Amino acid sequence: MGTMAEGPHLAVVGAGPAGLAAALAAAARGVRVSLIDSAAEAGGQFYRQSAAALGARRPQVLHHQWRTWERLRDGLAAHVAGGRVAHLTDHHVWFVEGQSDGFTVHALLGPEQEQPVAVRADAVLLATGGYEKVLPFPGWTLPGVVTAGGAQAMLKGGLVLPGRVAVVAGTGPLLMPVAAGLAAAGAEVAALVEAADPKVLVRHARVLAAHPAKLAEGARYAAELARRRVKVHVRHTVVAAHGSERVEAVTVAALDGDGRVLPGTERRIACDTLAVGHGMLPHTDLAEALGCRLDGTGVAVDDEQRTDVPGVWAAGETTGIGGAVLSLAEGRIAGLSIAARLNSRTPDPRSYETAAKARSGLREFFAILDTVYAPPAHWTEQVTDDTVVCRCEEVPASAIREAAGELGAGDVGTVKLLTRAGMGWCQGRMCGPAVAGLARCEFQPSRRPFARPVPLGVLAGTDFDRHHTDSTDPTEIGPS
């Protein structure tokens, strides 16, 4: 890898669909790009790749939109070879520092995340994706209970099944591809348990009809599940997981129209794996630390994917959950906007007209899915007092209910102070929505100074606002 070309410098945080699309668009227009990602390979969760040492003979069977991935992969390789992009793998970004003359992206290098690295840039694109929302229930901490995305990551990245007999449960469009993928890889999928009623989608036929590819995709997954005789239970939920050393069975039950469990409908399903998820939330830590405004749970952006902080763009699921195709469209728009702005030009909307049209339609499409695939309204009624909600700090539901009821806590922050819920390693990312639900208060992402835990020695040795490493040559990017 040779010296990078001269010109304005963009730091892209995240090498999923949005980050890749933006990096390629900007690099093709004379911007030198540092593509910074925590994974060993580009692709993000959607295009997660297995290690070459595993020798996957047909990796394409584990992926959707493989040809799109090949174009992104080959485009990245060409730009790296041409010195227009530096692809920094295993770099875990913990802070982005805004300065009068640009930005410094602070990262920790390698699996141990102890070696500090700083990357200097004129502009930053945040393409940090999203993370799964999982709501607690009795038994959810048993070994063998994984997130739906976690099961998919094990299959794509490790070429392993989480178990032999699986139940896939929760709500959201992710459940079908996870169930189909596990079944195709050799697992017995005992049931797919969906809390929502997909028939409600018929009310939105006009919007859905504008996206025939999405409808066809869903139909293919449904046909695959039917072919493999996977039982699908709609308007059902997992009441509890059972087992001693690991999960051995789950109890599921039907839901009434208000989202409450219907007494007498409980049934027990034997399994050794439960893959569960209740939708996704945007990663906004870096954006919030920079002072970017949020719109709901995602980063607020304009038509060019610009945040309200000058020099900072955001694209993909950090702005709102919407899948790979929407992320690609937003990433391309952001890359074109950044290239124009860094070269002191006003972007020509015609250059991203197709991407903007796709973005508009897909945002409307996924807004409908968010409404239809919402968690059951009364899910908290199934959470027993002894159910652990915050796994990091081992805080049970009873402590959260006491804080909100007897002690008068009216927000997640106060509950945290009273119970330590959210003070652990994940900093409330996993338990935050559950704590808010049990405390009957609004869930809002909490603003943190850093996006991930940082060794004290690294923090003490970082000279903020003065120390940074220019990345004219990728080999110059080194420890701070």
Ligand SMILES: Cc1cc2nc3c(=O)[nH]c(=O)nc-3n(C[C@H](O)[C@H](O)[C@H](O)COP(=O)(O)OP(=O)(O)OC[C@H]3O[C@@H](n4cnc5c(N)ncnc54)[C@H](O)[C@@H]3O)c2cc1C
The other form holds:
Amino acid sequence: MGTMAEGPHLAVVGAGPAGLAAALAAAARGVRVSLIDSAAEAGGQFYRQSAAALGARRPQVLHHQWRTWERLRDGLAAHVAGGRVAHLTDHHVWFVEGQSDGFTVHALLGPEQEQPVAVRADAVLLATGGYEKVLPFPGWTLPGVVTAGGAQAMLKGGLVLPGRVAVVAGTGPLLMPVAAGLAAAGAEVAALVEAADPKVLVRHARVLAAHPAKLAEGARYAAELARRRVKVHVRHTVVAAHGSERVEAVTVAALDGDGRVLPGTERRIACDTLAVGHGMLPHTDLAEALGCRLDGTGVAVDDEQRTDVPGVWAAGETTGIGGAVLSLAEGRIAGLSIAARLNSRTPDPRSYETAAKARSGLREFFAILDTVYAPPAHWTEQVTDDTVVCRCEEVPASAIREAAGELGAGDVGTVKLLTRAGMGWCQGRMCGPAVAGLARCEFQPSRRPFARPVPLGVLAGTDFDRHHTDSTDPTEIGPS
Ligand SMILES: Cc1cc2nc3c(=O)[nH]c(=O)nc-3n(C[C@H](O)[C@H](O)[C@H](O)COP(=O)(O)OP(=O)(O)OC[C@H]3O[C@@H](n4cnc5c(N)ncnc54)[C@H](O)[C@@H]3O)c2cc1C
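If the one shown is the form predicted on its own, what is the structure of the form predicted together with the ligand?
Full complex below, order starting with the chain above.
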């Protein structure tokens, strides 16, 4: 099939499992798709690809479910070659503008993120995934301390190890693949330190038994770690990282039943890398700027993955954390729904019955994981007053405690005004949960008008009210 000059146009933001599955399903049903992603290659976090210039000979050894990736990759290539999908790499979307007759997706192009691009579409799918929750502890700003997903991204994307001797710590199902991946790539993994007690999962045997593939995946990682003699400490936490120029060791300690450090259980482990993660949070900036309702921390969607804003769908971890397979199922449902709705039809639920079944089962499964894998309830007790919490503005824990205590701040916004915590480059994306925890107020994703920092010149030159004419070729886009 040649370039499709006619037909409705969908903009998909995010080329991870969810965005890819949606783009393929929609494009196969006559929708012109612009697949927009900030990365240089499709794949998202789970299928993160290394740059072609690095010449990875066997990239599959760093991945799981490689056959699914091959299917997605080849499907995308066929749709791009057929002119049905325009894959816009290195496009950093900062705002999606809703208009009376559609949407304009505003992006910044290239590594410098200075060249503005606007993509006009009839519908938008937000598939922007999630980001890691980071909690501070003494020494967490030392070079060599990275997030667990960051270590994984270095390995998959850059084919490099963050160091030679690693401790992997925090909580959540991501820690096992990260530890196994680092070990398989040649790092010595001195310890895996998990705050939760996975044995608690046994209480949910009925739900777990319905997911033998997930159980087998967990068992494979556990066997791999055992084979490589990685010491696994459950119900333990890192209380401090030590070093002068960079991390040289960490102190870990056991936790009691309430999530408090048990005095006298501290032990020091030498390492040059600490990969630490405390779970993930959905990316919701673009959805919130569009006015989409949230459900908890994720974007609220209906059975067809529609948000409450007409013309806007959301799929994958932007709607809640649940792994790549759930993202694939949600993406497919969204793609089928979009293809039907853009052609003024109601989608036939039978067309996505299998995906819907997988979706409900996996949502139930991950809801349980969410209750089991939580940061230690009293993690703030380990954060000394001089620990920097907001790295952008260098705000120590003492300032946040003072704001919430003597100065009476009762929410993250007021703490920010009093201390500048969350006012820097990352706009609180990193320190938000930590500030909320230390100030003892509820964490809510802060509403930001733009998802990315935007040069003032770009902002001044963007005509938000301009009426855009639709491009007939999905590859035909121009500066805004
Ligand atoms: C750092 C990290 C590493 C991970 N590693 C693993 C792992 O090894 N194993 C595992 O099972 N799970 C891993 N996960 C979990 C993983 O996110 C999910 O399993 C799965 O990839 C979610 O799919 P998704 O399509 O919803 O989102 P993602 O795969 O996260 O894809 C979202 C895509 O949206 C793009 N994007 C986001 N915002 C914008 C924007 N404003 N403009 C343009 N593009 C944007 C991103 O570049 C990304 O490609 C990791 C998560 C993170 C954050």
